[in-house]
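Presented as structure tokens, the chain that follows is alone, the form predicted alone.
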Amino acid sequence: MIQNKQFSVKDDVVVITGSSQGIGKTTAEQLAAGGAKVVVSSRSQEKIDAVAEGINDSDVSGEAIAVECDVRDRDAVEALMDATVEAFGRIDTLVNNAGASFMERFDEISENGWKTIVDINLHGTFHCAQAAGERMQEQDDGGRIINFASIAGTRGAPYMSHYGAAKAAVVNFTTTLSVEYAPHDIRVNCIAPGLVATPGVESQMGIAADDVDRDSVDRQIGTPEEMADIVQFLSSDASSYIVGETIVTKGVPDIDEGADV
């Protein structure tokens, strides 16, 4: 974890959706270790209770509360933001991490399947950004919104057309919202990861955290801890000159041995 003062998140209030596992959970734990007041959220109260309890029972300087929320439900999102303000008085950073996907040929994706993925990944981001943004505009010093897209939204995504389309929209949404929210001192940025060793990736593709190799630079999969580092950077004063950007994280493409490069 970065310790330099400009990377500090001490006493910041951070809402992290989809934080019952994977990137969201790791980010919550890291920011709390840096002294942040973290609101963990997902559709499973039991799972996020365990995350918050783990943080609060540790010796970190931050703290956590758990608020159940389905980001597709605007009333639930409003309740999440209200609970945050009630507990901590403000919202400094929103991390729009909640997402979902499944792999399927385009011709086999049902209308319901398409709408579900778009609803969670795109409409959920809209709901949370708007609800948090309204509250940030009432603060004297604005805030930060960090949206999670995907490398699937920056290039072709075979067998994930629904997910790629939604994440491409998140990238554009980030750029547009950053302009509208800049006068309110709200910085909006985006992270578009390649493969990350999360439980979801392991269940879909059989790639586990143990498969991550850092002995060379031609790696093809990241870790939740590496994503949490980027979230901390975008949450802190160290990224004060970055607005409306999408940080794409990925390894070096495979090159055939003996290829002329």
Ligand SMILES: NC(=O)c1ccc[n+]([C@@H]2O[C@H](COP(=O)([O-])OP(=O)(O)OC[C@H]3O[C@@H](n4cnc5c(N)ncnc54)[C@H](OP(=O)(O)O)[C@@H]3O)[C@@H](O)[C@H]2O)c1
Second form
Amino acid sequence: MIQNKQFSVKDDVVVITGSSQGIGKTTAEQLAAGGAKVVVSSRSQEKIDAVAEGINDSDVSGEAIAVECDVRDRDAVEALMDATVEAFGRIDTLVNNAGASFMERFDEISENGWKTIVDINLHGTFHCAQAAGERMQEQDDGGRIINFASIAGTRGAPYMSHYGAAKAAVVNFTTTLSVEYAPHDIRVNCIAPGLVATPGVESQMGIAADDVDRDSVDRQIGTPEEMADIVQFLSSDASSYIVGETIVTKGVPDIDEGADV
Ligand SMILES: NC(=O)c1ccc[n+]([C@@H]2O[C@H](COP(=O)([O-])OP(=O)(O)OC[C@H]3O[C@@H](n4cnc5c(N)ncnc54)[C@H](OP(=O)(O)O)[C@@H]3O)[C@@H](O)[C@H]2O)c1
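Output the form predicted together with this ligand next; the form predicted alone has already been displayed.
Time for the whole complex; same chain goes first.
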């Protein structure tokens, strides 16, 4: 009988940056439910402790540890990877999920504001990929790196020029790194979501994840669970022939209803 074992993340060691809430938190919980050993991480030890405790106190087959890390800080990133190897012996998958943005007209963005957003979204991705990649290359069987971009980085985003530019760089970086790391059996891919109902989006737009009907095709917003499903796919052997790609995941194409299709 076919058992779809290729979708398994059982016993995989997965580092998920920015997993105190939103997509990262849900991904940690879902992969742990699939039997993974997850490393929950963000700038807030208190928040990630709560996420890891929630996983460890539940009846899932996986487990979690919590390691504080600001992805802008290279020393902290190295310590995150060291703590992972110390706890679980290896790193199978890095999910470069930590990200942040704010909306502002381009003319009003300060140099500090621009650099902060590029630092978190691009340099944080660089730090984590290089630190995890070094450790994956020491393993016999490679690993996976999954970067988070955004459709803001694939088609632009008014009032988020800093964020769009950084995420566009993440898409390009994914392609290049996938070529350099392929000989080491490290698969690098990227996810570029459209709007997803996370706490950040809820506070800005008032749309809660519970309000999104996953069964409906006709929508412009996704759920953290749907993003976690794609992370699981890219983490697993089911995506073994996907390398250097960016999966754009969003709702119905934004074209005129009267368009000649
Ligand atoms: N939600 C969307 O509509 C959407 C759309 C496209 C792309 N994305 C991307 O998907 C990813 C997750 O988005 P989300 O909506 O789930 O985010 P979110 O709800 O805003 O959560 C962001 C996470 O990143 C962490 N974080 C922020 N700055 C950090 C730093 N310097 N170092 C380490 N962790 C940091 C936060 O934790 P702490 O505050 O505790 O540090 C939090 O856990 C991001 O890369 C985002 O750009 C989201």
